[in-house]
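Only one chain is shown below, in structure tokens, and it's the form predicted on its own.
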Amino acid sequence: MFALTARPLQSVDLSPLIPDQLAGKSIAKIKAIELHCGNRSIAVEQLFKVSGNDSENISFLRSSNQLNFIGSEMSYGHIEIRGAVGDFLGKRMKGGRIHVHGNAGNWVGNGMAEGKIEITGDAGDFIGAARPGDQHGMSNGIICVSGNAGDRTGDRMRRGIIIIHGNAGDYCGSRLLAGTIIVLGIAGKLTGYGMKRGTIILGRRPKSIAVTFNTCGQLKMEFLRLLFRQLTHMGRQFKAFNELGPEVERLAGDFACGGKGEILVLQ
């Protein structure tokens, strides 16, 4: 366990407090272990006081949103942190859970290649998107938001499910490959612009829709059932999706980047 015991003034990496890394450590050398911190490095024990023996469940007490790249990489284990935490949630993981008790900063989840992530408050922009010279955003994994969302949630996102039970910003699955994104609450402006495949679920119809988006209709998706079902085995989290069904008004687009993408409003 990882309580902080002053709030940094500089964002810090904790790119090395992950499960792959502590294991087999004593509480001596983990203390030891040398953070970035600004243009600095400091070692643990100048952040937080150290406790506990358990490497594969780690817990950060009072984060801040100073606290960066928690959980990157890592392949397996649980982490989980009450209060803020900064940018660079789980960036690359591959395995494992996260689950964040407050509020997320930006780029949670970039290239993330599986595990979960859980953020019981609201997260920055750039959810599962990738970064400036990706090839492609998260490949795989489930990241859920109980709050609202950023802009470009889901910008070039190769595969994988983000679940947001609130509101998303602007341009939500933007250049999306392929998974798909469940937003609850509403979206903002350009939902979908230049999607190539994937589907984007939405509770209501978002603000605008860019023309290159063609309607289809009333229609009734069995696979939503399916998939809503599966959901709901996943957590109390997801009881919301018990009371949803197939119905809804299907759009095809983005017809500028070869229509082979899909928003789905539900009815």
Second form
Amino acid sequence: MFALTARPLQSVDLSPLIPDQLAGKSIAKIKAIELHCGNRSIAVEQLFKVSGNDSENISFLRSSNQLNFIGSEMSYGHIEIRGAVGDFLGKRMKGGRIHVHGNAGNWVGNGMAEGKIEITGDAGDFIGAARPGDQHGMSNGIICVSGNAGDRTGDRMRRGIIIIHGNAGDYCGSRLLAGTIIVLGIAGKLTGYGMKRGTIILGRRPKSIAVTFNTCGQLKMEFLRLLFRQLTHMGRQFKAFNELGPEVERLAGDFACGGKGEILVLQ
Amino acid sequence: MLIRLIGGKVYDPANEVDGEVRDIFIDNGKIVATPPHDRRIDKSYDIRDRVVMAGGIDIHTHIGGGKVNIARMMFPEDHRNDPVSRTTRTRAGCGHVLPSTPIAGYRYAQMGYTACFEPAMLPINARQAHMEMADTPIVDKGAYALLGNDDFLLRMFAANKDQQIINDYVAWIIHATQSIAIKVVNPGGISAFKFNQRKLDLDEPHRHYGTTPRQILRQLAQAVYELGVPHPLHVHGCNLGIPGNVETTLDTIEAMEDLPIHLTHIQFHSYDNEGDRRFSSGAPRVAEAVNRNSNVSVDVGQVMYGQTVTASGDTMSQYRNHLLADPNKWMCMDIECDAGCGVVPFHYRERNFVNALQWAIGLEIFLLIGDPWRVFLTTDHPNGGPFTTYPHLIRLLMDRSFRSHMLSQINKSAAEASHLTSINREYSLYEIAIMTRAAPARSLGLKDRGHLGPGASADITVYKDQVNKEKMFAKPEYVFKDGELVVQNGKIVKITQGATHCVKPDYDKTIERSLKRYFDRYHTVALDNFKLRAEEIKGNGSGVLAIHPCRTAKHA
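Having seen the form predicted on its own, could you give me the form predicted together with its partner chain?
What follows is the entire complex, opening with the chain shown before.
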């Protein structure tokens, strides 16, 4: 357990504090781990009060939005965070579960390959997206945001599911390569801009859609029943899915990029 | 201040000292002979049982200039995955295969290297390259100006201009770019690529200018020789990376007759096309030719496994390689019609037949060339691998059982196809000192570097003598730069600013008249702005320009 004792002035890279790296380490050793803070290095004990002995279940208390890269590249275990978190939560994670009781910054689940991230508050821009230089965004796993999401949700995402219970910002699912994005609130401008394949499921018709999307009319899509039933098994917060689908308005696009993707607006 | 290093085992090939125990005295940044007994020693270091060498010199490492920056921009993941924190002395930075400029300086110093030479500085990029090198602390640096694909020179070749005029132009470029030597990359080939030629053999004429690589090489080598520039023409030849290019390399050596020439990253030019996969080692033939021709020196450009980025001016070969890009992104571009730039990321894998054989070919060249004075240790950083792999490479050369062990890990067919198993040679510390210190200094004409005799600048590296040579060379105990202790046990203890080495050959200044006309008509900058002045290198007083003498000019 890591309880933040001093609010860091600059962003801190917490990527060494994952179950994979803490396993078998004594408290003294963990306290001495060096973290990048701004352009300097500081020891864990300068920021956190460290206690407990279960390296598989890590919790961060009184977390701050300056704490970046939490759960980066973790492959198993559970990280629970009380308070806000910074950017790059669960970057390239390969398994395990992260639960945030608060808001998250930008780039949640950047390049994640497996695992599950739950955020009870809002999340920033670029959820599950590809960072400049990367070939694609998240390649599998589930990200679930109970609040609202920022812009560019799922930009260049490759596989996996992103669920936003609230509203999504502009360019939701832009340049989507494949995968599923579900937004139960309102999505912002130019949803699905430049998407190649993949599915964006919306609770309501978005503010605007690019002219390169074609409406295919009202359809009954049976796969939604299967998808939603599967989701309801995953936890209480997914109960709402019981009453949704399978009738949708289907929009195919983006025809500027092949047009194999679809936006499904739930009726 | 008089410093005494007591009782180290000194390896100083330039002065034929092979492991003798002796004291070294440093006075005001220079190594001096034993001073009189009554002089007070200000500081002494007890380095008994330690190995003492001059500071390392890397003759070919891409640490500045346009292509490195393009590679940095294209490869942000290399930077964000390797952040380096600021300390009280050192600056923050990042990057593994393409470290940011200060980090490159620190890492070189931490390995005991005290001088690095950027081998492919486009004249138009000279200002940027020198600025980056000025931002690389501790180590000395220098750059080779890139010629052989620039429009002005090719026009002169096409018009059959007199050798004397070409000499003047080459000397003018050396002056204008504050460089120490001349490099040619795929002679004429980068230009030919822009005229839609995808291949240019040694005797293939350029579609537009009608020149052949042979002519360009000969005349440039002649120019460099006649101007008395100490370092021979630094040649990145034709057909880089093509199976069967060993023939071109041998022809190139043949074509030079007795002119001195330095063939760079020769590993990439030593491929034969025998066997089932039409890819085999041409290293024995190249090594034999190098052994026979004393006018030829080489550096290897060893391939080391792992992720790296290849950054080269050779757009022709980089375009050919782009299908192998890993991760899949690449770029090729023209730079001001002077040459080009291609950046392709590579991941060398030991299980891959081609990569594994490339690795073996590099080692074969190291081990089959008899004279360590003519083969230098490089990985063509970052093209074959980052310079931080040098200690591992040194261990491969010095430790046969380690080499056999590594050979057993690589692709089986590649291991069978290579000649490595039959080579028993192990490099000695003396030979390593030659190839990483004495020989590069001699080749570049640095009289006061690369040795430990009186009068030399006190660039000294002190290693703990260990059986594991990788560990030994990765972390020297002390590194002195110009007499100041800069690294102790792998930690930077002082930041200094190294000198920029250059040469200033004599030439006829009337060449500027025709250059002025050319610049006014075609160039993007005015002639006066193109020239890099000595004051710019000196900057705000932190930079030093070290001018080395040319050989007495010899005219044909």
